[in-house]
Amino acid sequence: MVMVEEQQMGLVRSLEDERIAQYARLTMPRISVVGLGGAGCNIISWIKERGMVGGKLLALNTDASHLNITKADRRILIGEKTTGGLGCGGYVKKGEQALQENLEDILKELESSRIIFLTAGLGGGTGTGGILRLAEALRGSDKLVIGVVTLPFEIERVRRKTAREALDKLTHLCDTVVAIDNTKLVRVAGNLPFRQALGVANELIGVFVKDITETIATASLINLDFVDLRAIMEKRGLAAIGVGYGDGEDRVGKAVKNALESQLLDVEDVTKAYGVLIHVSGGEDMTLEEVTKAGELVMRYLSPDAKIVWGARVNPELEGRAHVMVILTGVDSSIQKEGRRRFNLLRVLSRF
């Protein structure tokens, strides 16, 4: 009798068990990314030769020839009728009229899907006019939409304002926007030669969506979910990421020192940021209180009323070290107002 009774509770324990995975599959926030234009589809090569768990990854090309060699889940030639495979050009228009050829199938590859990313470098065609064609569709759905764009250096003109003028309707459109200025990549990558220095960017970005997909999607030291990104970043407009590694004695301090320190954009009052994601990795021997240490750090930088959540990651490959990544959300940027300070200083020299 006694071993029918527990053969019985056996039984319910399995349904209850089966029951709560299914139910915990179910709310499991479905994560899409998705890459646009050459340095877009880039960023998901990338991603997708080191793995990634928990994430759906997208690429959309107007260009054929690096569609083909894209490494991703999904990959689709947008705009066909609109550049023939070619490429845009370097024309805006072109990328949003291409992205509208293919919108009704990526919307459907997207449905499922409660945390978007789309990323791109603005500047271009493709990049530029499908991120912001995308972004427009999926504004207003009850999907969380975070833009992860790279800038023009300095020098590039043109191509940094069309970039600017981008961004600013971005900003608009995704809930928000983390924007990497390659200027600022000499605070990272200053040695290293241009090509690579170009890599770090793709790297960075990849490492961010990355390690927020994974540490939402599977078991953490410390978890984030749907609802902590959503706090900080939903309708927050600009963002910036700045990263740090720390080894030794004090290894969390030296992380976040240097990620604070090494914002790759330009950020005109820290106190002033709506809310901040930090992401901690560390080897085996990281401990629960490192990675505490690590947000109270950030906070002494940041207006008490800051928003705050963080995630933590075991990885084996930084036994010793320490990665820390800080994303401020809701900031002001100086580059917002480059266009009108140009203006002003050519307004004061037609004078003379």
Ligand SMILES: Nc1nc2c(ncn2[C@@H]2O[C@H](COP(=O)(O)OP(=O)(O)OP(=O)(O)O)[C@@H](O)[C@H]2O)c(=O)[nH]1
Contents of the next structure:
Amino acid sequence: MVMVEEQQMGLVRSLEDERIAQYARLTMPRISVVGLGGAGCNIISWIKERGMVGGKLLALNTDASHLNITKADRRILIGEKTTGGLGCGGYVKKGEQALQENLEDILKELESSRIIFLTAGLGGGTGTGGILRLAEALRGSDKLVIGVVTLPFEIERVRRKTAREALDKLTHLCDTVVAIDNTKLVRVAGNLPFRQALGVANELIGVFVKDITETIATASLINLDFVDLRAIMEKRGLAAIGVGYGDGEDRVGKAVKNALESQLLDVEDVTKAYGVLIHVSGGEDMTLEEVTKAGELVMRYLSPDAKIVWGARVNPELEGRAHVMVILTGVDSSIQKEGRRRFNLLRVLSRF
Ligand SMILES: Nc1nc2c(ncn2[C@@H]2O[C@H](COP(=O)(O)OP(=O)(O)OP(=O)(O)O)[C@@H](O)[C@H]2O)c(=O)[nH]1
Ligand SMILES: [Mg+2]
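Can you switch from the form predicted alone and show the form predicted in complex with this ligand instead?
Next comes the full complex, and the chain you just saw is listed first.
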């Protein structure tokens, strides 16, 4: 008699467990990462090679030979009619058209996603045109759309202008655009040759997207959820990111300091930031106390009203070290004024 009761109880419990698991699966925000153009696809390959739990990787390019060597969960050759598989040669309009050709298929692929990262190197044709058109098509949906883009080095003159104009539009189309100015990469990478510096940018974006996705999708030291992310990223315009490592004694303190000092976009006034996302990862020996300290340190730099959101993950590869990412949302940057300043100077000069 007792045995039957126990069996029944066991059955009820396992049914309940199954129901919880099912519910967790249903409410788990689906995450997609879309890479557009050469740089975007290189970032997707970087993530795919390392593996990412909890998100889908989609690579889009007009350049067939580059797409052929890209690693992703799904690859789509866009704009066959517009470019014949040969790339856009820096023409943004062509990039927009190319994306439009395959828009239906892409939107279908993203249908069930609640968080979408769009990543590209601004300044070329495919990535720039494509990200603008796709962000526009996703606008107004209930999805959280986060752009993660790089801005060309200052030596890439024309490309920088194209990129600046695109960034301006993109901040109105995405919820948040995390922008990384390649010119600032020397802060984290030192003086590297051009190609290698781009590789550093790929890694930086790759780590950012992978860490956020995995902290949301899997059990973590401090979980980050969709609601947290939305609270600081929904309709927030421009965001800056800083990353830092630390080791030895006070590794978290050192990593926070490095992250704050290596913001990869010129932010006009950090105390005006709307919100901050702090993500800490460290070896298995990392304690909650260290993580809390990271938050306190960051808050000292910001306005007391700034919204703060957390995430922390253990990464066995970081034994004895800590890695901190600080993302400031709702910021203004001097990059937005760069073009206007030049224009004003030209106007002044033309009077003489
Ligand atoms: N982070 C990163 N940036 C890159 C990489 N390659 C190029 N870039 C930057 O991204 C900008 C755009 O280059 P691509 O991504 O190659 O251009 P695209 O979008 O493929 O455009 P088209 O080739 O004109 O169709 C360049 O001006 C560089 O600043 C890369 O591998 N990683
Ligand atoms: Mg290309």
